[in-house]
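Just the one chain here, the form predicted alone, laid out as structure tokens.
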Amino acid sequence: MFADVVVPRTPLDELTYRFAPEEPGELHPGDIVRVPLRRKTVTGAVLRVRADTEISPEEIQPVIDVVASQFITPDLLRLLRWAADYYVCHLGEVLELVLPQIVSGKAEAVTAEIGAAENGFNSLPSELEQAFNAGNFGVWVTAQRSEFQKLLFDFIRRAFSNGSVIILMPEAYRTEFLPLLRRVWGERVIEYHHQMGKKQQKAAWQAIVRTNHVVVGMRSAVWLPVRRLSGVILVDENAESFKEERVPCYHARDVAVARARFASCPVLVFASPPSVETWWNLRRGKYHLLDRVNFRIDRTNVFVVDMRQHRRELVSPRALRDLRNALKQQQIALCYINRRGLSRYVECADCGTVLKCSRCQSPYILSGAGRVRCRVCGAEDEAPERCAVCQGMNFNYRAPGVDMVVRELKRLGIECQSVTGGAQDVQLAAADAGATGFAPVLVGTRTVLRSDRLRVPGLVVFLNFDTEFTIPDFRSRERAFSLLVSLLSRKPSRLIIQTTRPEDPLLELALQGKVSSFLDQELKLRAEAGFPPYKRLVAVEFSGEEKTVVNWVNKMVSELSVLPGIELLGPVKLLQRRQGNPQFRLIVKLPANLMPAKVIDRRKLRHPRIRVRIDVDPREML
């Protein structure tokens, strides 16, 4: 008989292994064995038994003995290979997901039936009622935030009495919810993520790997090998912290979903707003929307300045005057800038319009010697003397960032600091607001709009809105979108939002509650520009000696290019954020429902001297 091992941390697939019945003992899919390779004893996971092999028995080498029985169930078996084939990397890659580097020795994994406790919530839709009763797949989305806490209870004490739950959320929800969630499940909610110490992961995945428990983490619990997963819950859905930028570059919503899909339960995702690529699912019918997706906004402390108004201001008087009040109030006042600021799009001094490529419809940025440039497809042309819109002849090629706001503040007489390190920098500073009895006021990219102070009334300042819309990124707009609606629905005290767009469709959308009129309107411009959810994209990027770089880019050019059906854009020199080899970007556009590991083989990009990363779903093109 013949084993099909995969061996975790290793840029491996399957690897044939022979074993008798009688010695180690009959071995099953999801069995983990200890395995001999390169003269060392390793752990590995069977993947598949068979009796015949095209392999001589006399080559193969023999199983050693095994670790634990159908240890990886059988959903979590199809998900390795599922994620594999989508972001196009080595099964061994995403079994070091399931299996990481904390865990060693024998595990064991032990079954135990736990009801959660009643405690008079209310009963789930009839709908997602029905798909727990039947245990069948199904998304289901909410995007109210006052009905999701009560949906949030219920959906878990409906799925805990079945197996295990694995919410996923971004740490502020995890502060709000986990104590929560103790209160009334106590010790079976487990907390699992990459803030946590090395011996703290080690205990909580042991725990999780023996009984059913109520799993709680951002990314890399989606990956737990739980005892009958029957719920799933993705909190936030937009949040950027659930993309994974090393290798699989793994999106935890869509891992989630699929893993869902295999097990056979039912899924709950809180967005508000959906995303893009949700709202096209719902409005295909394949998720379902369990309320409504528009609100209603009290424009009553939300102030839109018009930037054209004062050109050469950085501050606008509106938003000087209310954060000087703030200041004579000992109040934390939030000024926002987008951290990249620093592309410097082209925008018309005149009405606001920005310039964008013909070919893919992202921003272009200033390259220099008067020349714009697209960093998404790598067209590149002559800045125009006249803006094509009202012909005026003034362009601005200034984004300001970070420190240049701090510099302009101090200027005008503005006590404030930068905020840049993460939220744990702006919760000292309000400590020391606290402890002192002064607020300075905060600058900062996106940390300050996480910060749990935003749960307070107080002023947010957006100083340059347009950045958010206008970076070279198809993203762009859907993110200020959402971004603009998530910080609405908290309600701050007073808003003020400075732009040179005030007529912006996106603005007057966002500021209406009419979330389901922009997601329309992004699809028809998705559709047009042919960007997800209409295709797929894979973004391939290239690092070493910049000669053998281009000549590898431009053969990996030659072979996609005659694929029916593939669109490629670039390649691209990307900008140097520190010193090393220069980067080379190919996006390859892909049919919607063509698995990428069907066109881009991973084993053909092997180059003893260039680095190959492939991001599948890139949530940002800069």
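Positions refer to the first chain, counted from 1. By rigid core we mean the largest C-alpha set that fits within 1.5 Å across both forms. Just so it is clear, the model here is predicted, and its values are computed rather than measured. Compared with the form predicted in complex with the DNA:
Taking 2 Å as the criterion, Cys387 counts as shifted between these two forms: its C-alpha moves by at least this amount when the rigid core is aligned. Once both forms are fitted on their core, a CA shift of 2 Å or more is seen for Gln330 between these two forms.
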Given for the second form:
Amino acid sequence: MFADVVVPRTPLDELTYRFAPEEPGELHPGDIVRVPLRRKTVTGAVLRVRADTEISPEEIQPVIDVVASQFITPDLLRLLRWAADYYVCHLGEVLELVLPQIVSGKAEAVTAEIGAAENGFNSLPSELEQAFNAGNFGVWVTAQRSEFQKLLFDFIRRAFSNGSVIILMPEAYRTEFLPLLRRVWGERVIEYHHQMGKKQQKAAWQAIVRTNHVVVGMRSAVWLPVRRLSGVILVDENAESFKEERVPCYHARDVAVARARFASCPVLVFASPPSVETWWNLRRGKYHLLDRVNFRIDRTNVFVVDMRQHRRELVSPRALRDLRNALKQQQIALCYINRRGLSRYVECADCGTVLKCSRCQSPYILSGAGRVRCRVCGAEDEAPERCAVCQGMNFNYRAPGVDMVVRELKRLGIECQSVTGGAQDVQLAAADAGATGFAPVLVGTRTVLRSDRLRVPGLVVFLNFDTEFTIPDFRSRERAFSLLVSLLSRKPSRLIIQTTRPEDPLLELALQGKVSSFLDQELKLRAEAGFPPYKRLVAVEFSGEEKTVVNWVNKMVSELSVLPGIELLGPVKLLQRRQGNPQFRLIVKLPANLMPAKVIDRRKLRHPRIRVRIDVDPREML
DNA sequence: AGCACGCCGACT
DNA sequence: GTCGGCGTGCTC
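What would you give as the form predicted in complex with the DNA, now that the form predicted alone is on the page?
Complete assembly follows, chain above in first position.
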């Protein structure tokens, strides 16, 4: 008999080994086995057992022994194949996610045990209840926080009486929900994520694979080889951390849905507002909406400031007044700006000349300590005191960042501090403020908003909302809209939106809470332009010595462009980050119903001296 | 990914 | 005549 075995942490697919049925005992798909590979013994997973093979007998090695029988469940085996096909990677790379390094492949023998049956819970919406009864897959979406909180515990109870529940949520939600979950399910609630330290993570993994639990994690938890998956919950599908940056660059939402489909269990998604992809699935009846997506928004404390009236200012008089009031009342005030640093380009206030890089003529970025830096070639220089053309000494700082805002606010006599780190940073700053009785204005990029998610924010100022939706990226309008709507739904005591495009329908629809209208419009735009969800994008990145890469990319472009139904965007040379090899990025647009691996052949892209990285469903175009 | 093989230059 | 640099290619 022969077994097709996949070895984690290798860029390999199945390798065939032989076994005598009586020797290691009978082998099954999902077994964890030890096999010889080269001159070593490695641990792998059996994907398939069969009676014949095309490989010549002298090349075939025997299975050494079985570490754990039927450890990987059939639904997870299907997920492995799906993920390798979808994310255009090897099975070995996906298996690594299921059997991570920390457990070194030594999985314990497993006992299947069903969670304690629980009584006395409220019944779920009938369709969802039916799905649980019949053991059916389905995706249920809720957009209202109150509704989601009502459903959450009943969904878990219902699912947990049947097997394990995997809950995927960002850190900010975890700090809120974990204590509540622990109060009900005690020890059966287990955290699993990368912030918890290797030792703890290993202990969590071993407990989770032994018996049923309520698992709470971020994206990696979606791959856990739980005994029996009976429900998945995904909170805040717009959270950026659901997308993995390393290969395979999976999105936890998509993996969760695929996994639930193979495991035939329901998925509950809290999406406020839903993503365009989810909205499309709701519209065509693939997902079920449990409530409404639109919000009732109280506009009395929301102000849109037309910055065309205040061209030269970073902070409008209205915002300035409110920030001063907030300081006086010791209320938490947040200033949001989309960029870090001081300024993305500097121009002479007198003649309009833009400071440019001496080497490549790209606009210089003003960084701290009076220096300028080129983001294309990495050159760095002393910031000049005078304009080279007219000798003027006044400069305008366009497209300012966090540091510039801090500088400007301080000049205006506003106590403030920048927040750069994670959510904890702001919690700390807030706690600090509570202790000292003084709350400076907090200035930052997205984290500054995320931090305050769980409480009602005080004053929030969007300093330059334009940069949110004018970025040339098909997702930028969706991102800007969801940022605004999720903030509005948290009802800040006062919100100021500074923009030079107050008439943009995006703003009006957000301020009216008309989520469905916006998403419908967005779907129309995506359909017309041929973007997701109507098309699928795959980014292929090449890096290496410039000349070699250019030649190779051109060759790949000519090979890919002849394929039917394929459209190529680029290639584009990416802005260089510090020193290193130049990177080129090619975006392949394919029909949404095609599996990427059916079109993109990894082996053909390979080149000995070029690093190739494939990102399916990239988050950004650049 | 690792790891061996192999073909070239520098050294005993 | 040997050691070791890394470019190339394979793993059942």
